[in-house]
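Let's start with one chain on its own, the form predicted on its own, as structure tokens.
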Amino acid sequence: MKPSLRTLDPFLGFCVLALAALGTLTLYSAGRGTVHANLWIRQSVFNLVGLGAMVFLANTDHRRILRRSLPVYLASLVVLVLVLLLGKVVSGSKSWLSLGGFSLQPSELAKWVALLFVAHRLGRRPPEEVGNLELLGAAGLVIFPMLLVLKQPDLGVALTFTPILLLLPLVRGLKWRWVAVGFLGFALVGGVAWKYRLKPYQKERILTFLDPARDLQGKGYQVHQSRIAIGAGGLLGEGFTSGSQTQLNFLPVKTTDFVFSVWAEERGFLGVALALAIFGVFLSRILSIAKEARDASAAYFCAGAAGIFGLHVLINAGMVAGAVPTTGIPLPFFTYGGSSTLSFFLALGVVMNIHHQGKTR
């Protein structure tokens, strides 16, 4: 069957194109006069490849994809193990595989594969027939790849698996005991991770978040400069390619972790409000598609997708403002990166097909 653009949801399509365009312009400005000057061109290629993949999956019955989620899930686990054995270390984390001159970060795709498989398993039976053992099994399917990612170690990507776990109480209805168990489990895991798993630089990030002034020339430098850039933007911003923090290279990692700081400095409060409004429409539309889904598995996938996208936006925006610790979680369609960008578009392709199937029933 020849791929058709009629399977695409116009609201999601507009949001994706708008965000990708804004993100590419921001990368162009962030890279001017540096070794990253051509990153916006590479990101444009990633976006075009991603759009093609999204259209392809939008024309592929999502039920066929869900039925094949088990072998894909197992393959993703094998690849995550290979990363630990053969991966390339970048910024202190062994998260990358080199393939013929190209670098791939499998963990970015692994969370979407885990969501596919969990959604498929939970959606095979009515919610009232799903037992506690099945819910625990589904949790294990998420936690296992999370642990492999933590072993790299990559705390930021590992955190992006957590919205999938929120599907479990949704299946049986959210009850206070689920909330209590969730908070207890989070506290327990956090304590164990702090003592045994977190590296010194990760602990320092958390301590610097709690008190940025403790190391303004070291770990606190990034957040401090980001706040200056955001404050310099004011109401209307300093203008395209005119941000002093950006153009004078005071702002660190401005094409990845702190790319939204570049946008805030150049476009100001109104520009930030516009970008967040587009993200808001984007997320609400995915949740609307979840409501109109033809089957439970599709609804679970859309709900989980909204959670993953929402977590990315929430943590990255909070990170550049100093409201949450620096974790390296990318901002969808803004942050430079081929693996993350492609994974976002692939997930949206499945969501688009769910929309199309729900519309044609």
The other form holds:
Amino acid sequence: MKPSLRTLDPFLGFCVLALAALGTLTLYSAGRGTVHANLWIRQSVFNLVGLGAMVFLANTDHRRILRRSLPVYLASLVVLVLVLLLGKVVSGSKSWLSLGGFSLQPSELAKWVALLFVAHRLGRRPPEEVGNLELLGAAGLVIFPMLLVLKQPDLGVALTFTPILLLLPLVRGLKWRWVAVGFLGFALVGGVAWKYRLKPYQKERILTFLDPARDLQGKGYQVHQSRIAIGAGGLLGEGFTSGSQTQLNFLPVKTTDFVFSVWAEERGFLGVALALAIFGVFLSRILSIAKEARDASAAYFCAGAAGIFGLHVLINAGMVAGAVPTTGIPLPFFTYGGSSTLSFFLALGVVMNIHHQGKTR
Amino acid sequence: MDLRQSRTLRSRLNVLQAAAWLMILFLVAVYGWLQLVRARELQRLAQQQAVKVRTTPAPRGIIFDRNGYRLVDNRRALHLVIQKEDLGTALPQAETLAAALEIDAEGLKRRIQLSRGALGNKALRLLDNLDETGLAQSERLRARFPFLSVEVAPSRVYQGDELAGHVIGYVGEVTPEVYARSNGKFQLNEIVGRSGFELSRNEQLKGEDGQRRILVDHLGREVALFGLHEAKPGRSVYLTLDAGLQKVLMDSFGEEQGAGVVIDLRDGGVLAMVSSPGYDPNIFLHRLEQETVDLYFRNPSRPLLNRATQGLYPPGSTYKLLVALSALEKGIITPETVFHCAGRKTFYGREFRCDGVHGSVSLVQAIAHSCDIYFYELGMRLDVDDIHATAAKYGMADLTGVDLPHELSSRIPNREWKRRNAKRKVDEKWYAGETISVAIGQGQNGLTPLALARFYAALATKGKLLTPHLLYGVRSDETSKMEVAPVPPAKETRLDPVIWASLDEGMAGVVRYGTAKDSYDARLGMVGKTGTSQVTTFVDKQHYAKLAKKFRDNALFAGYAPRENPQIAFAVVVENAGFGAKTAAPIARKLCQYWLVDRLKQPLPPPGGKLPDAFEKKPEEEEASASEGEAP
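With the form predicted on its own in hand, show me what the form predicted together with its partner chain looks like.
Up next: the whole complex, starting with the chain shown before.
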């Protein structure tokens, strides 16, 4: 099959192009006059490469990919172990691999691979025939790479594995029993983790979230400054490249974690509402594609993808506004970064093909 | 299996879709809360941290000498400060900051607290006039304490170093202690004159601070300026000092302690004023090291004391002119009156000695040879209150009124004075024998060199009481030329020409053939009176040489020149230097030599060896002083 743009879903395609354009503009404004002045160019290159990869995958039958997901999954585990052994440390986390001039963050792709494999395994039989043991096994397939990522330690990326677990109730429905068991289990794991596993800085982040004034010089300061920038934007914003908090550098890490605050300050509430609306259409459209899918695996993949994208949006946009705890996870198509951007486009490529297959049958 | 027929999966996906939109709505609500409801409050916070009002300190006026040499200049300097708005952040960290700066923590805390409550936007200075090391240290400190900043503000440069330290004084910031005493005259942390001319003329010199509204980035660096109220520089002033003469006077003291003053007889302007040992005001521009503090504040020679206006010296024989004047005006003697000097004489049952055996001496001879017996005779015939009245008439009992701070009034004893200052009841009575000592300038007499010079100026002008002053003129803002300041008023006193002529003749004799004949130079026409005042009680001559230096006599010389049409009057005191004619008179002669001869032959640059580089004329002053020409 010759690669063709016809395989693309126009709604999803429009959303992605719009988000990538807004994100790149925001990066341009955020980087102005700093050492990050050229990041927007690099991000544009990532976007172009990503779009190419997306078109390529959209023209590749997703069933072929799903069938080969076992070796890919195993390879991803090997790479995650390699990262722990050979990775380089960036801001406290050993999550990067250097490959001749490039730095890759394999965990960004690993969660999509895990989703692919779990979707494939669960979709082999009709939902009613999937046993409890099989569901538990699927959960284990998610949790194992997630633990490897936690070991780096990268709490943010590890968190983005959890939407895959959404597939379990999706397949079997939600029973109150299980909800109760889930909550109990979460509380137990959370308590044990708090006591024995969480690093002091992670505990500090959660405490700071509960009381932002607690640490006005560190993480609390960043969120404090971010909220000032967002609020300063008001209804209409201060104008492109004219956000005072952004341009005067009061806003911290404004090309990565806090890039959305730049958008919020310069474009105001209307700009924020526009961006969030596009994200809403984007998520909704992925779930609509799931409904049209030809096979269960494809539907599961779309649902998981919507979950992962949704969690990114919720955590990042919520975090910079001080509504959820500070966790460094990227906002899709806004936050600068090659590994994450490429991964998002690859996942979308699979979704596009699912749409195409569902339509053409 | 056709998934599109699976109703359960579809409905579950519908739930997910709804959840996605709920999440989006939740985020929209969060942003709406921040950007619509709390927008005003957050915008105010944003402005608060980005828009600052900073004070731009006004440069103080430049100080020139009478010919336009820069004695005090300004330069742009860097200072480590805490800006007003950062004081709140700094307070909790005051202790660690004090430890890093090696200063007193309590003091720093107090300064921060006071500065927070003070009016205006003055920054709190921690380190002044940073040099390269200081700047490096400041940058290290700024990394640890982000609330610190480096401010650019003008700073003083005292060009002549020690040349006129006591006259010019120095500046410093208004500390909480000074602030508490200033009754609102000063702002906290303001730079003001702390001594000398800088203090006495602070109002003219200080100028008005300006203000800038600026945009700063997260490091407090200025990014943009959007409101400027220019600082108004202080008035530049000209001193009556002549740098060349000042240099001659300073150099002639060398290692000796003492003071000298030269007064311009045209208007009372102080042409030179030196107090030795001197000090360099530049050292007070930095935080003082303990070594420096010890050297300047704990030094028994008290280098910071301006001996010319604050040192009270027994005038010795230089006082004899006043005693003679008193006797002549009272009619006790006439210029022709003769007494006999046999080298010793008993008054009130006690034997008094003279330095020589002068035989029959007239008034003129008595002054020329400094015959003590002659003046003991006057002291026996005069009442101490009469001498005091004459001293008061010729302005010695009061302050001279010079425009320098903390001038001391001369001490001229009389009955009233003794009664007031007696420690015991028995000390209150004045004994006639004491008047004998007063008559030769010993006893309780204490005069500042400035007051002594002023008295000789009154003799030179035949009774004009000039007000010594240092402000010569101010620089006009329009033309940059000097405008002469009003001369402080002089008081005319009636001095009988016959009386005056005999005193003048006597002082001429001192130099021509009398006690100071070694300093005679026919071309100079210098006249005056030597003085040797005892610091300790009488010791016979054999032991004198062995006396510790600090107990040796003070040497004095006061007078005026030239005798025909006098131009300058002067007084020189050299502490513990022995006989007045030996050390003080030669200094006076050097002064006359420079002022009356050398200066005219080679007016610029001033001669007398190397003057500091600062004395190189700056091009912009060339024109100003050319038009002034010879000082009026």
